[in-house]
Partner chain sequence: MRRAGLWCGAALVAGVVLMALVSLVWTPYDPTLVVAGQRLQGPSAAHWLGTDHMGIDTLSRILVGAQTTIVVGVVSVGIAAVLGVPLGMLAGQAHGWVDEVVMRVTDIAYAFPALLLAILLAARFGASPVTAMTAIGLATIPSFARVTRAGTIQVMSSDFVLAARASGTRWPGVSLRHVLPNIAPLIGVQASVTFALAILAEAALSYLGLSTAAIVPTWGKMLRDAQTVMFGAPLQAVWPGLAIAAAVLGFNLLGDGLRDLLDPRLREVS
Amino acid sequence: MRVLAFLGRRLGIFAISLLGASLLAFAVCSALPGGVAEAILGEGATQAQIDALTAELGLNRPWPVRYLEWATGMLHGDFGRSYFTGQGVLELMAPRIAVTWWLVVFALLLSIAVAVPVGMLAAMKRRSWEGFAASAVAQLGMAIPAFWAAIVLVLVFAVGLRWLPANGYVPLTTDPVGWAEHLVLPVVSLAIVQSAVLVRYVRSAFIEVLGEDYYRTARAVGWRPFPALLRHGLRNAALSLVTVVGLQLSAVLVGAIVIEQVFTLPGLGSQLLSAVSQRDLMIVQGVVMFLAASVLLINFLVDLSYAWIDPRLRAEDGR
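May I have the structure of this chain only, in the form predicted on its own?
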């Protein structure tokens, strides 16, 4: 029962947050200056034409009515239709979702794969040159903008060495090798900054573990430093790592939008910017809502992982 109460509370928070995100997304898009009808008809349109198209699109109705229609449709998988093409928003988003999420997921996995061993090294060797070098490199990585890293990587590996393509995208089903080659530089560019951020948190978490009694006991009974830290400290440091990964997801999504522009990837970021410039607010709302729901879902999963990593948190929440 305690587990069900914990899960119910987290689901309630997720649902309320999702409702708030949908209200905010709709309100912001509705408050943007300019009108959809003017953007579709162009500068030479008369006011009568603008009014007629506005009524045809249903944009002259009260915003609560339009919001309820949009929100109810999303519950049934209908994100509305593009004002310009008439196609379903979800249909237009579907092929781009895969591009963005390949980029985000691989960047996060690469960041974690780099940050955990480097952070452990920085913690264990914090009083030696190895630890100092690891911390210095992480600090430098945090100061490098993702787009600058992307440009440098393109100049070195695409223009100079000609090992990898500089831009574009190939679907996985069309050419798996080409798909992987086109993702390498964008993923590495995005992972550089994120891994640097994670290294700092992993280092701090493992420094705390080094001072705990259970680590000193493991060392006293014969465990070597690195295996003792990995065996007895990783689970305790995982709580901090999971927290930071959840918080960094929004930063990764924002970074992905920038990286997609640098490498001309057909993802959600490029679709969002294109829809904003065209005033296709239905697509803007759909993309923003999808990204917001993704962040909230990851945070929900992070909350559940807390209870799995440390059951004491679940017990405390159930009181």
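All figures in this text were calculated on a predicted structure; none of them were measured in a lab. We call the rigid core the largest set of C-alpha positions that still match within 1.5 Å between the two forms. Positions refer to the first chain, counted from 1. First, how it differs from the form predicted together with the partner chain.
- In the core-superposed comparison between the two forms, the C-alpha atom of Glu69 has shifted by less than 2 angstroms.
- With the core held fixed, the Cα of Met289 is displaced between the two forms by less than 2 Å.
- Superposition on the rigid core between the two forms places the CA atom of Leu53 2 Å or more away from its counterpart.
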The other form holds:
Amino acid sequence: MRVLAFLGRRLGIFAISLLGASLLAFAVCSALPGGVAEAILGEGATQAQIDALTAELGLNRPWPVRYLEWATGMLHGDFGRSYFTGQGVLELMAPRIAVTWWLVVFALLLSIAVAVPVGMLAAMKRRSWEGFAASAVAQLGMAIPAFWAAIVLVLVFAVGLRWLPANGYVPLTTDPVGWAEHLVLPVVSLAIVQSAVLVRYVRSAFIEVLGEDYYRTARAVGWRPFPALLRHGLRNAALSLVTVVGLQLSAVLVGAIVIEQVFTLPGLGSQLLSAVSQRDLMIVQGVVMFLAASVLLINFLVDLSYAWIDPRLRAEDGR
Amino acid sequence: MRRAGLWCGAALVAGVVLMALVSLVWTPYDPTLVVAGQRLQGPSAAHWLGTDHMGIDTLSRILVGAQTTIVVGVVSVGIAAVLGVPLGMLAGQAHGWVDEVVMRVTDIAYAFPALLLAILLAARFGASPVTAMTAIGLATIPSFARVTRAGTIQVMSSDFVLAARASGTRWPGVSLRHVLPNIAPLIGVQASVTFALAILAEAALSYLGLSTAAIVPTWGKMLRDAQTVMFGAPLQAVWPGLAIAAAVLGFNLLGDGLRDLLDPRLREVS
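Having looked at the form predicted on its own, could you now put up the form predicted together with the partner chain?
Shown next: the complete complex, the earlier chain at its head.
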């Protein structure tokens, strides 16, 4: 029963968040008067022309009607249509989702693969120079803008050493090797920053474990520090790590928007930015909603995973 | 060893502020002066950091870029603090549904990324520093509200607040005289860390061409320009990035250092 209450509560928060995000995207792009028709007609348009186009596009109807139309459309997979070309937003996004997906997933996996061992080391050796060095490197990594890391990596590995392509993308199905080559630098540049952020959380999560009785007991009965930490610490640290990884996922998704621009990857981010520069507000509204919904879905799944990792949480009301 | 972080941070922040102040009265060259014959020069005695694709002295642009960085940081943090701190204090002092509503709303807002909000605003209102700062400020309200609420709850449970309330001080008085001074250091830490976030966000936005007008030098925009000429002048893509990293590192170290100073128990953990 408590599990159901927990799940229901989380589902409710997820639904309200979706509603909030969609209202925000709609309010900025569609509900405020003028924007759309002015953007299509450009600077020199007269008020009469703007009014005529507004009426033609059906934008003079009350906003709740238009919001409901858009929102219910999305429930059927219709994210709206471009005011300029008439193309469906979802059709425009479809071929690009994979690009962003690979970028985000590999960047996250790489940053976890780097951050967990480094963070554990930093926790165990926190009183010696190795631990200090690990923390210092993490601080530096956090300060570097991902897009600058990307530019420097391009300078070194594409311009200088000519090992990897500087930009562009090849689909996996066309050429798996080329696909991998084009993803290496974008993934690494995103992962550098993310792993730096993660290292700090992993470190404090494991330092907490080091002070726990069960760790001391494990050590006392003869477990060596590292195996003891793996065997007993990982599951306990996992709880705080899952939260952080959830937050990280949204950070990676947003970071991908910028990184796609550096490497001219044809992903959702470049779709969004080209729509912004053309002021195609319906595409902006749709892509922003899609990205925001992805972030919210991730957060929702993270919440659900608490129940799986830590049965105690099922009993509490989720604070 | 921990204090070293605080001092490094303070020194870096002071360095950025100094750059901004110096650039108000002096730069080696005019940071908007286009000299066609001097495009993409390497570092030299005349141009310590070389010149960019328009022949403008890079050091001058870096110095002036510090102004933008400081202004964006101060305004963004200002917006977030002015709205977030009262919200957090309200939530921390009120009980029941007011607290619940404020915290659930901030939870929801917290999930909406700053960069996405900035892109949304830029799409509708045009790209400008104002939309960028507004977006960064609005998006960081929730973290200020959370920190303030946690601090407020702690202060409210202390004996001196109990005494003040028992002696008839009403809640505006309690807020201003007891809660605010006691949570001010916490807010300072949050401001420092948020400042670093704002610098990173603004850099990304101007790199994407979503923040400043063409002629105002910002470090993010300098990187955008440098990327187009990086085959000929790779160092032009290095200096602005170093400046951003130094500024962000400074504010992060300052924030962490202050936090440790406030709460010695945390020294071990974070």
